[in-house]
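Below, in structure tokens: the form predicted alone, a single chain.
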Amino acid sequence: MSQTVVLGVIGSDAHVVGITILEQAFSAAGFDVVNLGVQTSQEEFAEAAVAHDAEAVLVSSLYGHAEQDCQGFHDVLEDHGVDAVTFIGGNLAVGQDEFEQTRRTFRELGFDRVFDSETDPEDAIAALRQDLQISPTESERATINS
């Protein structure tokens, strides 16, 4: 059974390249990906997660205002009855010098995992598999061990 992830760029951010790469990577890894595109509202994330019975909600933001865009995000998910793993990644804060502080901020906002803009998609896929307790397939294990 394939796991469904909802992916989008939150708020007023219009950076599309990153989520396109993520969509391709997660699809190739065997996930069903619902790509909401750019300038996605919190409500749209929640509605899509419900409509597609998503196991994970992946939020991207590259324009540095993610903290503002994500205030109350997990409340909106909860109000819609969404019980999914949540990841966020990108250039999350303007002048992001100390990423560990940024990571703490977004963990406090409720995100299960927080990634910087330099994260390899394979690292996010591995983290999601771990969080969803999905074992890699035999061919994936061979690739990882080569």
Contents of the next structure:
Amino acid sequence: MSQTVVLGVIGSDAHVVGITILEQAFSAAGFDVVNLGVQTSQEEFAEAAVAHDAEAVLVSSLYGHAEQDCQGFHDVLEDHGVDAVTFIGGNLAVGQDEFEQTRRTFRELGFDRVFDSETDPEDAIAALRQDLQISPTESERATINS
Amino acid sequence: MSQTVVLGVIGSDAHVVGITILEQAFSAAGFDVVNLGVQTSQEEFAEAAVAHDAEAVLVSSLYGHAEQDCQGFHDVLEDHGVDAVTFIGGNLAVGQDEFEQTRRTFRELGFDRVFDSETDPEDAIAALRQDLQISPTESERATINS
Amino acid sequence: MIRDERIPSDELRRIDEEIRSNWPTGADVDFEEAIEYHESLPDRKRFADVLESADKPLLQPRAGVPRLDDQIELLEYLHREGQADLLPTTIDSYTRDNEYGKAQEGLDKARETGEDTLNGFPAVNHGVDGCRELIDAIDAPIEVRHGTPDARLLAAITFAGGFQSFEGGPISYNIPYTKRHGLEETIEKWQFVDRLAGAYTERGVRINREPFGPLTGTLVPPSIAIAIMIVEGQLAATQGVRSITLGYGQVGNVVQDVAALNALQKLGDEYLPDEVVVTTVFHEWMGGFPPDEARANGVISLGGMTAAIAKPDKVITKSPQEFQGVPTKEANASGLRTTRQVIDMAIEQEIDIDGIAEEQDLIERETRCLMDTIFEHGDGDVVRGTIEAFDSGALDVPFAPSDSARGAVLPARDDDGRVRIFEWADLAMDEDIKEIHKARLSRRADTEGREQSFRMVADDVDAISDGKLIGRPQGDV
Amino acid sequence: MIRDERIPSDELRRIDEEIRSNWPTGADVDFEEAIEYHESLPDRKRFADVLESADKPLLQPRAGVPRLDDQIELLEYLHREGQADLLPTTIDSYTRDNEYGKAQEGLDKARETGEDTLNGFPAVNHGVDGCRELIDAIDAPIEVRHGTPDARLLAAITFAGGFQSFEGGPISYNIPYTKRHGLEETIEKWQFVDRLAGAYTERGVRINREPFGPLTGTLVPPSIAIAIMIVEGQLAATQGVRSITLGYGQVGNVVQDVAALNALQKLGDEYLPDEVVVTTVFHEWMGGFPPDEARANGVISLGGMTAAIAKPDKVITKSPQEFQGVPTKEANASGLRTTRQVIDMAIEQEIDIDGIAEEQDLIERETRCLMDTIFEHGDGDVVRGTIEAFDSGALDVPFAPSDSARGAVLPARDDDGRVRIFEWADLAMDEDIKEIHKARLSRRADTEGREQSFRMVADDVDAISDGKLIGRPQGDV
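I would like to compare: after the form predicted alone, may I see the structure of the form predicted in complex with its partner chain?
Below is the entire complex, every chain and molecule, led by the chain shown above.
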């Protein structure tokens, strides 16, 4: 049975190219992809995750306001009873100099993995496969993220 | 009877394009042109003016050292008994911001007319025709030079 | 249910009054007085005439800042130092969302602090008089550029304010710009904009209209862009517009770009009514730019070279600072001059490249397939047909953020760098054309020793900013 | 009376010892030890191999500063930030005049004050060890570029110092560079340089030799440049050189430039012995540049575009600061990256322009006329033929400052921007070819409504720096 991932660009962000490519990549990798498109609210992510019984929620953001758009996101997911793996990726801060700092910020917000905008779709797919099959140790996780 | 002009690039300067064009322009305008080419010394100008009984000596300089190269030039001409009209043109100073200052400098060195590097050959020809036929007033001269 | 029909005069007046009441500056619009103002403008400020009578491609940058005096200074600079032939006024994002109150706050703050708190010129807030101060100050024609789904009030004020060219359209300012505006809704709103431009036109003030050709700016197959340009041209013509500039965004393959511009002009002339003067505008590369001014200048120059060969009526230039967003005025002028130098050095040369006619023929056939499906979907009505065709996926735009388009079609470059369609989804296209694309992409796959896959699409999206045209696998081929 | 004959070994040794005694550093040259040093260099520093095995045009800038550490830093920068494939070391003017004493003073002063009192790297003064420090430090092949009529000591020291490529030749470093050096004199000196390169080649160290193609850099008709390249290639081959890179300077007309590069490769292969590997180098525009970096980038990009189509083995790049003389290292790297971006975006595209074959045919016919006249003037000896042909004016270079060339031939652009010959003087050319040029120039005269005259020549010389290719009369046509 194939696994379902919900995909979207959060907030008022209208950058569509990245998620279009992710949609194709995850579909080709055998996932059922629900692509919510651009300008997706926290509630829309949560509702779609419930409706499709999603194993993973993949959030994209490219316009630099991700931190603001993701405040309380995991509370909303919890309120809807969503217990999915959550990834976020893109240009997550206006300055990209200190990505480790950005990663910490989004891990603290509740995301399981944090990717920068240079990440290949294949890396995200490999990471998700790992997360959905076996619970990786912290050290493995660190290796894949870096 | 056509009139003879001696033409050359003074000093160690090897810029040949300008005098090649001047040679053509003055020839086409009916002058007999003696083109001494690049890297011509003060003595070579003077000797050629004598040998060809030149009405005019046209000096070109494009590498920014004209003032140095022309020190004492009119003394050398006088020593050889040359009584020709003398023009100089080109990039006559390293900074071209104050061309009026440059013009004064070369007028003081003894040149009858001083042209910047943007001057059309036609303007130099018109000026020479005037100088060889009638003695222009100072005001006319100023008009043509400007 | 809206159709491609001219808005009656009384309906035009009714909507005009209604939308002008949305914001106080709307009250200052007086059509008759505006006609007089336009008639008072010198020939060199008449956009349509200047564009249509030019004997070489005219250059136009993008530029907009909130304060009037700054905007005047900026446009004067680009005119003087960039030698721009035509000037723009780019509108801010709040105005694009019809949030005139927020735009006013931003403008007030900009006036107080001197900082640019808006990303463009809020023309509605500046009102008719503010616009005219700009028109009076600048010694060249100026176009309004924006990205507004509902641009009715903006049009009413800027037309009365003396602007004679207005970018956008119901598809081209919907599909790439917004998620939730329905196509029927934006078509209705733009019918008003075009009808208003038509009303000026009837009185001898030909307002130039320019559909936004690059669409999503990312590897848009030429035929899709051209079909949408023709549709928007037809809609504008129905409402009385008589000067229409169809747009196209550079894909970076010279043969395909020249062929596309040729096809755009030819099909535009063919599909639009005879009384419309059709011109073309070429947008320098609208995709991702290299994060390096030197390399960006190379991208800009390739655009200039293409323009020198295809000779569109207008070129919208990019700046070497494209990567970092809004350029300084110096960089903006620099992009203009680099483009000008390349065009002026190359345009007198006879550069006839093999294969342009064949590529143009392919683009024309594809475009006709799309126009035919629109016609069929709408039983002959282009408005209905466009809505239904987007709805069925028979018409589609790659990478479209809008819910009004499927965004299921995916492009990829072939082995020569031309943009082909890799994923057709439900796009209405003859099978033999699909076979041609497939064969071309298959050749690329062979060259690269990999399967045709979405991976090529992803690689191609990044290729130019990475310094190449085609997204080959790492390690080269 | 010198002829095109190989210098015998004992004569080579005699001259070598003599010239090495001209300056103290000459004593450090030991041929056998130098061979060992060259053999120790990694493949990626072997100039001929790297150039000849490249699968796309390699880029090389110009650069030279007096101090060794500064030169290392400069080349490292251009390699890293400019992504130059091949690096240069440009020699200072005193060394070019064999004034090693003055060069030493300048170098000493540069070392004391940190200021660059020389306009290049005085390789003779740095000596064999100094050169090797540079070769060791830089992870790419490096060429010596100069402009020296008598480059014998420079060659002896730089070859022993590990350089494997050496620009120049007896005509190309005489005619455009100096007034009073006789051609017979420079040929004799360069026979030694080539013979020394040949001696290394015999031992497996293939020194690449590169005649300077642009000559006077000002509207040089392609066939004149190509004929001189072939002659210098022949002279080098006679002395045992086996890797020869023939040069050509962009004239700015894409069709003519591509045709000329094609003809250069073809005729080079044909006229030079089979054992010579012939490659080509394309110099970006060597004439006057616009006094504006933005416009200069346009000129540079047109060069990149031409290179992408013609695919020469090497491109010598210009910088956007060309107008003001020696560029900063940043501007130098910027010219490299702009060129790289244009080439990489365009090179995979199939861009076959009509008329290239015809233009190439014309260039080849013209070149053969010149080669024939050289052969005839020399009774079959290329050295004698060259000297006599220049003497009679049957061979000539426009705008030549040297007394060794008449400099009576004058070029002008035709209506398409191709460089034609307006004033033939005594140049040996078939009448039907002259008629073709005349007809092309006549068409331009008609377009411009003026007579063919020297005025066109003057206008064309300034045209590119004024922003156009063709020097049309003011007010345009």
